[in-house]
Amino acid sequence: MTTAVQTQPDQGLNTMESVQAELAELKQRVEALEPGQQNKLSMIVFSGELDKLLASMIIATGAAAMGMKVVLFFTFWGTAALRKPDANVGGKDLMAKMFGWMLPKGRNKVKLSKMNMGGMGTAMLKGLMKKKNAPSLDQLFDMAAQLGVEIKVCEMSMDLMGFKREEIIDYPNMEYVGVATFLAHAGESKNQLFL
C-alpha cells in the first residue's frame, strides 16, 4: 500500500509537466502563426488636401507622443505635399510637366477638400489656425521629426507623377518603398489609418 501512495504523486507530477509542455508548444505555435502586434500606427497618407494632411499628422504626432511607433506612407496625391516648393527639376517627360504644373508644390500649397471657395476657405482656416495657436502643417511635420514618426514615400506614385527624389522635402527619417514594405510594417501594428 505504501508504493502505491508513492507512485501516484510522481504520476501527477509527469501529468502536470506533459500539459505544462503541450502548452509552451501550442503558444509556441499560435505565435508563429499571429506574430505578435507592437504598439504601432501605420497609416496611409492618400490625400493631399489641406484639412485631411492636418489631420493625418496630428494623429501621426500624437500617437508619436503616446509612445507608439509611427509610419505614414505617402502615396499618390499625397506626395505631392512633400515635395519642395522652390525645387525646378529638369529632364521630365510632357506627363511629369503637366502634373508638376497641376498639383500642389508643397504642403504650404495644398487646399482644403471641402469648402476651398477659390482659396477664400483655405486663408480662413490657415488665419483660424494661427489665431487659435494651432500647429500648421509645417510645424507638424517638424514635430514629427523630433518625435520619429518616420514616412515612407510610394516609389510607384512618384513615377506615375513623374517626381523625383531631388524635389521632395529633407525629412529625417524617410524612405522610398514599394507597397511590401508598407504592409509589412501594418501587419505588424496595433492601428492602420487610411486618410
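Positions refer to the first chain, counted from 1. Since the model is a prediction, treat every value here as computed from it, not as a measurement. We call the rigid core whatever largest set of C-alpha positions still superposes within 1.5 Å between the two forms. Compared with the form predicted in complex with the partner chain:
Once the cores line up, the CA of Ala180 ends up less than 2 angstroms apart between the two forms.
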The other form holds:
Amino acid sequence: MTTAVQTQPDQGLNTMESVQAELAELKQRVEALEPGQQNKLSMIVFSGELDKLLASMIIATGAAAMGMKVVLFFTFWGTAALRKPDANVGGKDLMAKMFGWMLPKGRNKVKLSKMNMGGMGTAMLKGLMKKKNAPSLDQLFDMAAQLGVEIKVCEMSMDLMGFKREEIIDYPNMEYVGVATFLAHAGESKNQLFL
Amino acid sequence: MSDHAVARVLDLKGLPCPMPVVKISQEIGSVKVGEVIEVHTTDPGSLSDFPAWAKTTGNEVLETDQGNGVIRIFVKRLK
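Can I have the other form now, the form predicted in complex with the partner chain, not the form predicted on its own?
Next comes the full complex, and the chain you just saw is listed first.
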C-alpha cells in the first residue's frame, strides 16, 4: 500500500512530462503547417494558349477580388504570352531567332488549344467575346495589375527560348525566378493550380 | 421586400464573369461599414458568386432578386 502511494506521484510526474513533450511536438507541427494556410493562390501558367490564358487570368483576377494574394508563374509556352508585340531584339543565335519567329509575339497572337482551325476558331472566339462584352486578355492583364496580382517569369524558359528581358511586357513588380521561388510560394498557399 | 437602406447603387449590367465580383471588391470600400450597396447585374453567375465572395471576404449578401432580366443583389459591408 505504501509503495503504491509512493509510485503514484512518480507516475503522475511522468505523464505530465510526456504530455508536455507531446504538446511541444504538436505545437511544432502546427507551426510547420501554418504557412500552408495562407489565403493565397499560386498558379503555374504553362500552356500559353488563348483559352488557357483566359481561364488563368479570370481565376487570378477573381481570386484577387476574393481577397486572396495571387502569384502567377509563367513558364515554358506561357512565357511567349508575355512578349511585347513589336519588340525586335538583336544579338540572338539561330535557335533563339527560330523560337522567336515561331512562337506568338505576345498575348494577342496566341491561339486556341482546340478548334483553332487555322486561326478561324480563334478569330470567331474573339468576335464572340467582344459581342458578349467578355474582358479581353489586355483588359484582364490591366485588371490583374490593378488588383496586385503578381507575375513571376521562369528564368530558364526565357533562357531556353532565347527570350530577352527587353522583349517582355512592362508589368508592375515582375520578377524573373526559378523553381525554388515557385515552390516556396506554393508551400504557403492554400490553393495551387497548373494551367 | 428590398426595403434596405441603400447607400449606393452599382450598375454592373452587361458585365460578364469575373467583372461583377472584381467590381464589388473594388467598390465595397466606397461605403461605410454597415451600409448597403445595391448591385444590378445581368450575369446569372453572380447569384452564386456574390454569396461566395461575401462569405470569403467577411461581408454579407442580404437579399437577391430577379426581374426584367436584371438581378439585384444587396450587399452589406461588414468589415
